[in-house]
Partner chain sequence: MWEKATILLFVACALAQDLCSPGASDGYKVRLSIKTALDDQAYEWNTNELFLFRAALAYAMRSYLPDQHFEVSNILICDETPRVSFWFVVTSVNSATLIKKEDVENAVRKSRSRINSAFLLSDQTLEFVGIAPTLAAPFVPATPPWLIAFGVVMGVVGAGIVYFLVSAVLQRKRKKKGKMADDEARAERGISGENGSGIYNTSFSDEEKMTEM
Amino acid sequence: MDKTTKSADEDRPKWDNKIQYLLTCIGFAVGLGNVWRFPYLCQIYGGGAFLIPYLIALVFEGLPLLYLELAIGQRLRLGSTGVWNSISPLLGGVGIASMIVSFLVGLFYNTILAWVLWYFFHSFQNPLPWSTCPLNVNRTGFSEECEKSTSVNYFWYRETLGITSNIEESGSIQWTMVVCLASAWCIVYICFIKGIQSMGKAVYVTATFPYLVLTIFLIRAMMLPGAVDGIKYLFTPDWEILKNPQVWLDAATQIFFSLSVAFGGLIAFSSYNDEKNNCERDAVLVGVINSATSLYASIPIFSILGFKATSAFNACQDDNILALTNQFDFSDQNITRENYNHWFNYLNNTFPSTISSLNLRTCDLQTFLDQSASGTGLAFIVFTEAVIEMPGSQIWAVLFFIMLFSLGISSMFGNIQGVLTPISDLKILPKWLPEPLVTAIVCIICFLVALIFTLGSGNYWLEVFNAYVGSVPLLIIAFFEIIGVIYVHGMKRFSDDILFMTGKRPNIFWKACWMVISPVMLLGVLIAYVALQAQTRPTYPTWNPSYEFFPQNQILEYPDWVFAIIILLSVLPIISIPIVALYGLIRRGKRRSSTRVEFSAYSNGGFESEYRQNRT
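May I have the structure for this one chain, in the form predicted on its own?
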């Protein structure tokens, strides 16, 4: 390295120790999706059978991408924009794309943490505020909207979100949510106030506490009635479902997004490492822990869902028993849950018309287990409903939402680092601006933009961002990352880099994945994803009390102007890739006759020399 690079390396902050670095990477990778997305996919895609495509995607797509990002960031000791500019100025747009995605994802991700804070604050009340319906305006009965649905749904949609009936009705700002959102961004800022030094201290808590809570939940959940049914449902494989291509597509996208590759955060984190560090071991460790966490979290989650299904099944039978007892003037306890089926079959054969007139509900445990939910539906509706039935419900609610916040805040560290490090590397701000002030400016801008999610239509907009910002753009960015490192930087040169850092060259497995398997899988997933999305116009579920079939969600198509915004959100992050490449080609064409300076992929000084010469 030349003197310029050595000086830059000396100025660059470093992790206090290896544990800090690993916990930060694990905290970034292990997020909310591990708790509320992976179990949902296992549930709808044949239980244990889903693990087969998931593990294949982990080995041939997830781990190679993770290894590549950690290695290139550690070797070049730059953030996402600096890394790709160093490899080739034509690839500078890849780093900018990662920075934009991190910024946009951070906007809605921290809004979810604001919702978590709201529920956390209310979890100390006894009884829990979502356990009963509120009184109506005249205080003569309960709210009609709440009675038509459930108290849990009402608290989420009406008390928390103040939701409108569709995305075109903006509604008013929910000021309580503004306070929670401001609190969430303040917490992020406090953790980042001294850069990786303060963040490195925070991850000791945020990255480890969720495992403690998950273990507590696992022990408690296993004691609940119906827990075994939930676990059996989760892991009972349905091999036939593996014939469905959608299963393989969802497995590939889940492992890709779960590892948080292509955001730029992992490149930034690894850039603060010592150059002599075994990044191969780090990649395998982070990837395996991330997937193991998904599996570990599924057990308590489905134990609780099994408990909820059993409770609903018992309540269904109790309602039917009461109806039969009243109709046939039986004495209490004559019909019980244990002999309900015997009595029902006997009465149905003897008095079929009478039984038919009672409109008894069909009580089937499998049907209740089939009622799947993911995302906010799992966290803020299904789980909160289950907590009500658990003894000591306040304790479990508090622990659950602390766990969610810890998972989310550690992932936010990566999103914000994916913005701050490129800003520092690009040197677009004056040097006299202190880092805490730059961090504060970024957090304030994010908070102001995220106010859109505090409107009555905010939940609809959050779903738009969640579905389209972190999908196609990340797949495209990851594809160009592999092409940039393996075919522009060069496989031989990258192999030399890894030899320098780890003392050994990458084996044939890593080379085969980087050169063929991973880019082909990425391209296949991208094409399949776009093809599936293009087949139908996007729709979204709404909460509309005036809907004919309320409390069922009304499914609406996005209006044209929202559809245009969806396309913009899908294109905006990656538009920098062709623009920067085109700009670089035009400049290169103009300076063909000028003296060319040899460019070094290991030195920013070489790039700066070329840049200064072109300026003169």
Contents of the next structure:
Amino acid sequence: MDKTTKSADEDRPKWDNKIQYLLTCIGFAVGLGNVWRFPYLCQIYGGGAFLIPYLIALVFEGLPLLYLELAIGQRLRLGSTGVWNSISPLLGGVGIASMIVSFLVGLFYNTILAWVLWYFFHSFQNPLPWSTCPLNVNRTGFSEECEKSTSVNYFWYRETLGITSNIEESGSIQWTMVVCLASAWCIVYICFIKGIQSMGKAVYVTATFPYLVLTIFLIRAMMLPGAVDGIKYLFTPDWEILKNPQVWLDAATQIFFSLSVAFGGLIAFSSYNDEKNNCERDAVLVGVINSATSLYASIPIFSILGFKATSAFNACQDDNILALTNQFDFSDQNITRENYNHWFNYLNNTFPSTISSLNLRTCDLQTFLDQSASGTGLAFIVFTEAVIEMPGSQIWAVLFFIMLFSLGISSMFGNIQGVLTPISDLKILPKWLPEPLVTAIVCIICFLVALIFTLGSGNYWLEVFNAYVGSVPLLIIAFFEIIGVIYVHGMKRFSDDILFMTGKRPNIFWKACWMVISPVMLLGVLIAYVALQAQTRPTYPTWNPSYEFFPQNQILEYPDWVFAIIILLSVLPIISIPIVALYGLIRRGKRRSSTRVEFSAYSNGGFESEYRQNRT
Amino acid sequence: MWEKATILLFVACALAQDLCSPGASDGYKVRLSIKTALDDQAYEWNTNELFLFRAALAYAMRSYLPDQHFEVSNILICDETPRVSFWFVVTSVNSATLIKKEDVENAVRKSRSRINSAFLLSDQTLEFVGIAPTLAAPFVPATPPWLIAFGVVMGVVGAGIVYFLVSAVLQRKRKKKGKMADDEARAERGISGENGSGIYNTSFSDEEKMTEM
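Since the one above is the form predicted on its own, can you give the form predicted together with its partner chain too?
Every component of the complex follows; first up is the chain already shown.
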């Protein structure tokens, strides 16, 4: 058990050095969510106060899970399917579930990267294409859809997505998006062409470049007017919010999804490590860097949002000033932003009826700051609008989209690895198939399936995948992971493994977390999450130009057949867990002899079956 | 005779004042926002600038109606305010009647950019109330820039993929050649009972050599 398995290990790929491994793990954990989900949560949940549930969740839920995955992958030296099959054939389904989730998430994640590529290609124009509305058909005015909403919204919904008005109308395939999707998959393929050898080199760039761009943005954003308002708004703590259980739930889920556990990718990455490697330090490092990156990213993002709010506020005030100046024929620039309030009060008292007839908008900086967004809305609508106002827009747009692309692709590496390593470990493909060919086949299959997201209704489908594939199945898989390692594999055996790998046993904190705190937290989060989802019929926002309150989103309920697909997507990954367990039980019942075929090629059959028989 | 001339002049002036009034049906209101447009470089609005405006408008009318020779005196100004806003009307060449609203509008539209540049202002800062600015067509470059960026990126990626695949195939061929040479060397050393799989026990073969017949 404690022997190193060097002989059969020689043809398993290895990392060139420790830095590659760490950068790959960090790149996998740090993704788009760190940039566009965490700042949003921070903002709506009382700024600085949100950090408390967030850090608690990190320490008691995130780090233990991370450490567990890295340790078990490094010890058993197999991908997710291999690891769980080794621990117990009844748990093999957990690995297959991880593989399916990685596949499904990889599909829509790369589509988001295709959108980022599209915006990146279009950032080289002067003026930026989303800054002006196109003319309408008879060239008498701007396009109506664009006039009613904004040019930025129009560019995103009409020219990029070609969106239909609801999920049932599929619309046609957007060929421009197909081309971008193909490009995204080609870029993923070229990074994976030599397995982790090529990916390990690509990750030097993709994992470090976002930090460079974030720093540049930080410096630039700090010099913009209104940046400080944005930061103050983000971090002003509202301690009352901690009484709301929704905050704790969102903090726990955010940490969980942010660290990218339960995808099987982290297990695969650590399986290519040396056996004697301090995975405790790695886990803490990756977890802390992930959270630190979230915090670091939220500062420039919110500075820029503060700038945008200030610009909108100034534009609103300027409109009012112009109206007043024109009405009363004052000299130009007599009323300025500074003395506006004084003038307004004076005029309102002397000529109240005239003022009310002008229909002046009330300009409140707070309302503009409250217009927050997360996800694709933040990147493709809010941020692009802010970038137009910054001098030198093209550079900032290009930098921003390259940063998003690097963040996303380093996460894609983990997803793809979570699919490829099980395939090679399960040995379901013949040996003569070279690895680049297998990778190519996987990429082509993913590309073809992801063509769904290039339809007119593609964005709606992506939201479905995002909300239902990347949530409940992961929580269930993680729960089974902890139970599997701590209770089936055994805490004592796991401690011995860690002693062998790092030279010391896990201390009381880790043990307490693994045995009690983390499973309880996970179970609590899972139950709360499912309960909240099940309370209301799921709805989705749509973009419908013929809606009477356009440009507001029309909220529709998912039709029944989509609802059935949602259930299918949530259940499909985790159905493998009971199926494989059942199959294993039936087989074990049929064959009571000790000549069982051991899956893991690395364990000594005789010792194992003796050990197993003693335990069962 | 002098009295008649003076009386005629007064009547003309009075008529002129009547022709131009705020809200005149054939007149337009103009608003200038010089400080907003030019900041530090703003010039002061005075009678000379007003003269330039009248001249520019006369030019616009001449461009639109080429057979009529409008003069500065044909442009009448009234109701000036410190905003810098005023009303103007355009009289016909013989100063008898007013030019119709539509004609004035079309003339201003046609020469709008020339009038703007005479004052270093734009459509928004030199406002003719009631004459909407014509929309500038969005600039469409000959080759869409995104195509260039796309071409560059995909070219590099495609070249990279081809390079890696070709080098992988070449490496494999080299390995095969090396393996064949290896196999031959092994066959020379005389592995009779070997079926080719597993790890070869070298001590056995050495013995074979020594005990060779």
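What we label the rigid core is the largest C-alpha set whose atoms superpose within 1.5 Å from one form to the other. Everything numeric in this text was worked out from a predicted model, so none of it was measured. Positions refer to the first chain, counted from 1.
In a rigid-core overlay of the protein, Ile395 has its C-alpha displaced by under 2 Å between the two forms.
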